[in-house]
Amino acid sequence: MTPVHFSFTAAFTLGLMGLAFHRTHLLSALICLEGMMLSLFIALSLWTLQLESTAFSTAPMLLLAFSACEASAGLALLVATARTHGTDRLQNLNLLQC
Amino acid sequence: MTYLVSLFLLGLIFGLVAVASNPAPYFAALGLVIAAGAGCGVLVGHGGSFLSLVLFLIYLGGMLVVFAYSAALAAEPFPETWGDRSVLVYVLFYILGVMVVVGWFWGGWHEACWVAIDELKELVVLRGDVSGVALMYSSGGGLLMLCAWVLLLTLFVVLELTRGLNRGTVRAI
């Protein structure tokens, strides 16, 4: 394992742990998802650059487009939640009446 | 160069620690900015200048502006920083975990230095990632059309999610 591979693997794992363990705000969970997408982008780019398989370098671009889709859907959910519930705390979504 | 890229790798990990330790969303977005900048440095160190430029402009310029806007929308009066006790415990826990795994792999690193792309060739007209991304318009045309279709679909999903109070998808009970 090289230091570069270790770094983006650790970054992905940290983002996953943050997403799994800390869920007070919906926006925090979305930012953790974005961090995971960032580490995946770096991983795909490093695959291209280290192996010199330049035909593969379109893959990070397409991943960036799909992560934009994911971020926009999540932020739309955030805006809708902030409108209906007044806040984006995830404990508020459990309430029976608000 | 090796030291500089090592510094960027360290910045990547610490940026993700700052994101994952659950501070207020303002500061989590700041940690994501640090991580994205350090990731750009790592890609430049490997010779992927165009991919790094795309990451910097599209990711930082586009996505994080939207995140800053949403953080302003869902603001709170007393945001938690990394110095607060509930967050600092997680910061130290994550840093300790990363150091334990580094100690697990210590002494077994395969290569501590690296070469950039196209560095060992004789004459390079285009950098490798530039010519590779241009392939998206010829051979990868089908996937490009799929991406455009998915983005259009996402537009309608967003419009439908945030349509209105009474008719939208997420509504108050």
The other form holds:
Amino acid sequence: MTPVHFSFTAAFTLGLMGLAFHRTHLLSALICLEGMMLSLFIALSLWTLQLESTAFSTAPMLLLAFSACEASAGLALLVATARTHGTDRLQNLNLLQC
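Can you swap the form predicted together with the partner chain for the form predicted alone?
Shown below: the chain alone.
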């Protein structure tokens, strides 16, 4: 495994571990998701450059568009949660009361 592949794999894994183990605030979960998407975007962009093919050139932009949509939906949920519950702590959210 090359150092470039290792660094992107480690960045994605650290984001996934942060999402799985540090679930106190909704904002920290969103930041972990954005870190995972950023590592996927850079890895996919470098993969496209290594292949030197135009067939895969739209894949990084498509991933970036979905990442922007995910970020906007996450921030909208964060604002809605903070307004209704008064905090963004995930322990205070009870899905059975919705």
